[in-house]
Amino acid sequence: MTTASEPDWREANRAMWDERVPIHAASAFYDHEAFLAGKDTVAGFQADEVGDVTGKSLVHLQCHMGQDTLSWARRGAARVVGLDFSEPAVEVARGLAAGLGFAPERAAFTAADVYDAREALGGEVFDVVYTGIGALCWLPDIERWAEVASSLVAPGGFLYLAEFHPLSNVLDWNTGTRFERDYLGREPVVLDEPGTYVDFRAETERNLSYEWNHAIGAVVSALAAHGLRLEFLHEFDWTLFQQFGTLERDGEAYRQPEGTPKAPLMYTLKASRT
């Protein structure tokens, strides 16, 4: 682990994501053909917890190629905005929106760092601020994130976060039963590995990346400090990918085998502005 200045980590992470966008766009994992044909990428548990979005405005922070963003539009949101710091990802998202027949007034995408979202979106506020999954780990300062994210929540609106549990990020990658890293640590995990989660064998050159773990207490406290009221915090003993070697497929989820000590693997929260 090592420290990194803001320009260093930001540019390394952006370069890493930019290179992987065309790999992701062509992958069976994202399956753009099925998406354009009607596939909904919002997970059922998220749809249930967010509730009906008909007629609402929604912003999706760190949206990558925008499939979840556009799925909320399909679910009836009156206006959706996706924001991501990768220009190539935003271009793909705009292409998907056009392919679905959404005008920019209905589904717009902005290339900007999430820390600059308030300015990049011109001070607009939204009924729903949606973020996850696998987004917060790319940010070093959770208080700064909470300040920006909460400023986008309209009166009567809420922020919804679905994320991998920070405890799962510090367990061993083989069994998920032993601590290997510091849960409360503030230093980044620095990786320099080729490939990507849609193709671990992909040949890539921009491989340096920085990730941070944010304890749940830090996330909740940061949101509360910026005027949002916690409605719920749910923890789950399943996840959406093969995070540990021992996990077993259970429908759309992955769980530890029976008899294995179970740690929380994902969490969701909803925080509202009155």
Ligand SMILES: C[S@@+](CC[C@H](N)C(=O)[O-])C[C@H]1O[C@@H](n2cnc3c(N)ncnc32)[C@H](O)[C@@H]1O
Second form
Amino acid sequence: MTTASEPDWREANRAMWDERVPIHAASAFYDHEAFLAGKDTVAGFQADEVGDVTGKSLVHLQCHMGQDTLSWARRGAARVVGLDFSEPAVEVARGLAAGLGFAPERAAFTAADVYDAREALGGEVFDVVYTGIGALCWLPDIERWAEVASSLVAPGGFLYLAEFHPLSNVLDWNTGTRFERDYLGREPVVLDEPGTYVDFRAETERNLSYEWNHAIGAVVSALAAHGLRLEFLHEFDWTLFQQFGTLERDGEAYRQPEGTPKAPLMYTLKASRT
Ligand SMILES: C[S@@+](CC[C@H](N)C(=O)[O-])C[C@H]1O[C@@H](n2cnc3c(N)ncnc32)[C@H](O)[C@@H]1O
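Switch from the form predicted alone to the form predicted in complex with this ligand and print that structure.
After this comes the whole thing, all chains and molecules, with the earlier chain placed first.
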């Protein structure tokens, strides 16, 4: 069993992310050139489920380099704010916002830990709180996350989360059909591996990271405990990357081949403040 004190996980994870930002910014995966030329990174299931954001305010927690944040702005959100604890990521996001011609009042980026978001954002509340796609796994305490995230939802607003499914995270990497860890386990997964998902061979030095798996029940219950009402919880048998060796690409989606027992690989939820 491995335990991680708060400064340990935060410092390790932030150093790991900081080092990867320039690699990501230069990568074909994030393709900033195509993004600046108009690529919409939230098109598809996320845009369909969130609906029309025209005129709304939106905060994106753990925004990384801000492409999804800025995609919501391009879709008509009146004001978007991205928050991430990686200063280099926030700097890249500000550069992209400027490149798209968004003034800071329209698209702002703040460097802060997600647990400090309420104070870092000066108590501002938003019509839409958006997060996910590899966000919750970096946080040890889902209750604390829900308390902060729900506090950012304006009356009549909602939180939308699109995330890799916690059940998929405990399956074997070859076939995605066998349990390798406890679904309800609370201990962090501690990795010390070079590279990144955009380039597994990238030479990196800050490789220690801490991740946690948050069961669906824990996420939903934490949001409900902080005053949000669940509108939907959708589970999908496809994902956005080659999570298991057996997955077959089908457009933007990766799926198990026919005949393989299928676990849920992603989920989305919408929870409103009435
Ligand atoms: C996988 S990325 C999110 C990906 C994003 N959806 C995208 O594709 O651009 C995870 C982000 O979470 C941020 N992060 C991790 N732990 C955090 C924390 N405690 N507070 C704020 N940001 C955090 C990292 O800096 C990183 O940018």
